Every structure is written in C-alpha cells, then in structure tokens.
Amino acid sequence: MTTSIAAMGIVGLAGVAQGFDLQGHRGARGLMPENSLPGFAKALSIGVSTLELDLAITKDNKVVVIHNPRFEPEIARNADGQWLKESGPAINSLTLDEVRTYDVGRLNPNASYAKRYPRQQAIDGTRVPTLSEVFELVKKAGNETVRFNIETKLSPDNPDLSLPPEEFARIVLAVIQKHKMQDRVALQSFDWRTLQEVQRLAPEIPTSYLTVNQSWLNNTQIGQPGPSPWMSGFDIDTYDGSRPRAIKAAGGRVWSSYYQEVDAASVAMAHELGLLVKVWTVNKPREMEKLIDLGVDGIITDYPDVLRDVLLRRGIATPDPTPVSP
C-alpha cells in the first residue's frame, strides 16, 4: 500500500502539517442543493477539511458560487417558480440582483440529473450565494481551520461566457484578500490559464491543476497533436504524457485528477515531484478505499458523510464538525 504525503504527517504546502483532505463537493451535493449556503452548512456540520465550490462573475463584477456559466433547467426555476425549459441567460450577462431571482433549491424531478442524487434535500427559495457569503458562513460557524478549494469556471472554447483569465483571477483574489482568507484557499481549474494568472498575481496561494481525459472533456489532449487550449501553452507531449510532470512544470502544487485516471505509479510520481494528489468526484465507499490505498492525499465527494465514515473506520483523523445554520 502506498502512503500519502498527508498520512505521513509531512509538512504541507501551506507550511503546516496536513491530514487527509476530506472535501465536500459543491458543499454536499448529494445531500443538499449544490453550491448553496444550506449545502455548505451541511458539510460544516458533518465535518470536512475543505469546502469545494465553483465561481462565476456577474455583469456587475460580483463573485457568485455556481457551477455552470448559465442557469440550467436541471436546477433552476425563474421568478415565477417555473422550471427553465432550456439553458437560461449567462451569469455574466446578469447583475447580482437578477441572479438572485432564480431559485436553485430543488432538483428538477423531470431531469435525469435528479435521479443521480436521491438523498438531496430540497430547500425551496435557495438563492445563488456570493463567495463573500460563504466566507461569512464559515466565520459564523466559528470554524478557523476549514479550507476552500475554489474552482474558476472558464473555458477557452466559450470565451464569451466569462471574463478573460487575468480579470477573472484579479476579481476573485480581491474578494479572498478582503476577507483575509489567503492562507485558507487554493484555486483550481481545468483552464490552466487562470491558474497561471493566480500564480503571477498571488504566488503565495496554492494552485490545483484539474485534469480529465474523457469523451465529455479532455483538457490535456493526451495522444493528440499540439498543445491543448486548456493548458496555457504547455504541451502534454513535451512531458511524455505525464500529467504530474506537466503540472510541476506549470508551477502547480496539487494534481486534481478524475479519480479513474490515477494509479499507484502516477500517484508515486506526483509525490516524488512534491505534488499533492486530490481526486474527484468519488461517492462509493469501495472506490474511496481503493484510492486511499493508492496513497491519494484527498478525495472530493458529494457525500462527505460517507467519506468521513470510511476514514473513521480506517483510523484516519477527521475534522471536527462545526454545526451552523445558513
């Protein structure tokens, strides 16, 4: 069995000893509305080491927590309480007040997406929160240790749906700095351009490089000629197809891989390069067990309660719960 950097108690990237990273994906997507204050409150109440969340920026430059660049019929109802019949307006075309008119507190029962999360509790009237509100919720909980894994949602394939990488990074970093959370955040993205900007503007903040090579997204284009537009000029072929080596060269501190695309050799290589390995999105106990045995340093899950139980059974330390109401 491979031992993770975290499990060995090695001093982590932020200069403090880090344990296994239990990350609540979009808060606790399997249990509460995703990327919502109730969802983040649920994750804190269960006990997580990191809240994972996604960002967009509104027309009036407010940083909001939402996964897709548009409102989607799977999760959104309009001001009249009606499910959207097709993808709605882009978040960056709306002001914050306009974003707040949408209800994201329930999964559309007619969508296949809802069937994936039968345990998710509906909370009608839930609105898209700002990043500032998530920070304030954590302060309200009195939790002084939970970290934030913040994903910037940009795509080189759809540049009109977001600000340019430099401007996006600058606005997000301003919110982080305003709340004095620099020591508790990491920025992650599939779009490595944003991470390069974060490293330039705030080199003290760790960057986590997301990778996936599936039919629905292939951001490193392994086996395809030429550099991927997602990789900010880095060409995976230069590194013999090694994602850890490419991430190290790019200045990343964390390799965040789709969980089915790591093995013992790649995890060991990442650790040899000084990278942490954190995988997404893992919801079944058996898969969690296998990945822990491979030596990963953290798991991002829709069910932080399930991962917590797995860690406790294995004698791995877990964070203290900090119950809070949204």
Ligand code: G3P
Contents of the next structure:
Amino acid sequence: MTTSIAAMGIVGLAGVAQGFDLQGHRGARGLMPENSLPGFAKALSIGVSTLELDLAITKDNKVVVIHNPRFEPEIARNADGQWLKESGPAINSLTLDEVRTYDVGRLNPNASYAKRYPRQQAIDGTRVPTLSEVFELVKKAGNETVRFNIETKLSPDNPDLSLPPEEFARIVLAVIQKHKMQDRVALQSFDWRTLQEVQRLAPEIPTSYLTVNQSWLNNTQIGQPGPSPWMSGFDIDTYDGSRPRAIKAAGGRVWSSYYQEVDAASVAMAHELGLLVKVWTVNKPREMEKLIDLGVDGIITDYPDVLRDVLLRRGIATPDPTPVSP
Ligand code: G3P
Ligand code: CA
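For the form predicted together with ligand G3P instead of the form predicted on its own, what are the coordinates?
Every chain and every other molecule in the complex is listed next, the one we just looked at coming first.
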C-alpha cells in the first residue's frame, strides 16, 4: 500500500512540492473544460499535488484563468450561443463582466482541437473563472496542501495583448497575497520578465522557468545572436546553451521543459544546480514512465487520473483526493 503525500506531511515545505509532483494541466484538460472550475474540481477529486493554470488580466484589472490572450473559436461561444468564427476580442480589452458573457464549457465539435480530447466532458454554461474563485474552490474542498503552478501568459511578441510584465506580476501577486497563498504557489512563464519581477517583489515565491525549442514556440533561441526577447536579458549561449545553467543564473527554482527536450544528462545537471525539473504536457503512460525513469520531479498532464495510476503502480506516493463540487 502506498502512503499519501498529505499523510506524510511533505507538501508545501520550502515553497515547493516535495515528493513527486502530480500536476493537473489546466485543471484536467483531458477530462473537463480547460482552466474551468469544473476542471479544477475534477483534478481535486482525482487527487493532484498541483493545479496548473494560465492567467490573463481584464481591462478592469481582474485576474482571470484562461490560456489564450483572446477568446478562440475552438472553445468560446458568444452571448448568443454562437461559436466564434475567428479569434475574438482580447481579454485585456474586456471587463470581467464582459468576459463572463462567453461560454467556455464545450469544445467546438467542428474544430480539430476537439478531436485531441475525446474524453473531455462538456459543461455548457461554464464561464472563465477568476484566480480568486480557484483559490476559493480549493478552500471549499478543504484541501490544505494542493499547490498552484500559475502561468503568466504574456508575450514579448504581442505587447498589446497584455499589461507590461511588471504590472502583470504586481497584480497577480496582490491576489495571491489577499488569499494568503504565498506558501502554496509557484509562478511560471515562457516570458522570463514576469519571473524576474516576482523574484524582486516576492522572493519567497518559487519561480518555474518554462523552456521550449519547437517550431510553434522557441523561447530560448539557442544559437541565435543576442538574448531571446523571452529571456529577460539572459543569453542562453552565454551558458553554452544549457537551459538549467541559464535558469540557475536567473534565480529560478524549477526548470519546466517541454517533455521531449530533457534527457538524463540535463536532468542530472539541473539537480546538481539545485533545480527541480517538471515537464509538460505528458499524456501517455509510456512517456510518463520514461520521464520518471529519467528522474524528473514532476509531470504536468491533461490526464491526472492516468498519471496517478502510473505512480500507484510504481509505489510512488500520491496526494489524497478531495472531492468538491464546482
Ligand atoms: O505548465 C507548462 C505548460 O502549461 C505550458 O504550456 O501552452 O499549455 O500553457 P501551455
Ligand atoms: Ca500553462
């Protein structure tokens, strides 16, 4: 029989989850609408050590949980119940009340995105939650250990779609502090500028540095002249292209890599530097097994139920489920 992480009392020490970190990506994207209260409730009901989520800030400075800076036709229906025909208004151009008029509870069946998540249950009428509502849900669940891996979604390529990084970080930290969640959060971003600001304003909060080098996003720009605009002035080539070394120099506590871009040597290097390694987004049991064998400290998955089964099979401690209705 395995011991639960909560029973061992080892979550939340030193500002980062101890033990293997089972993170529900966007709540439980494979099972419930992403970044939604039903999705976070599902993850809590399954039992995760961390809820992963994405943030935007509305025109009236409310912190909301949504992945893209605009409403997208793959997910959003307008107040008339019609699927958007193209990318809709930017979140930062709408008030919270206006954001709430959109329904994000069902994947558009005509979009290829829907085919990626055949197990996702639709919950019509679901609205974009605020970060405060996610914290309240966790309190309602009576869960005193689950952590939050909070991603600031902004991009140096699209400065008009968000507040500047300093302001973004300040507003998010105010919500975290209001709910007294400083000991239970990590801030993550592809855009390292917000992470630098979090370290300056709230050094007790761990920062998790996202890296990816793919055609759809390349934030490190290894081998290209000058620092990447995503990396807040750090030039990865100064560190021989080593992502762990660059993150250590930037003051990060966690290296969060696209899962296909880690190997045994890079994980070992990160650990030597005192970094934890958390990988995303891993949905197949065989991939999960391989990454656990490599020594990663946590996996971010759309299917927390699948990862939990993998961990249980291997005798790795898992967090207690805390069922709650959204
Ligand atoms: O936690 C990291 C992961 O969520 C980053 O990718 O695009 O799903 O936010 P994305
Ligand atoms: Ca994310």
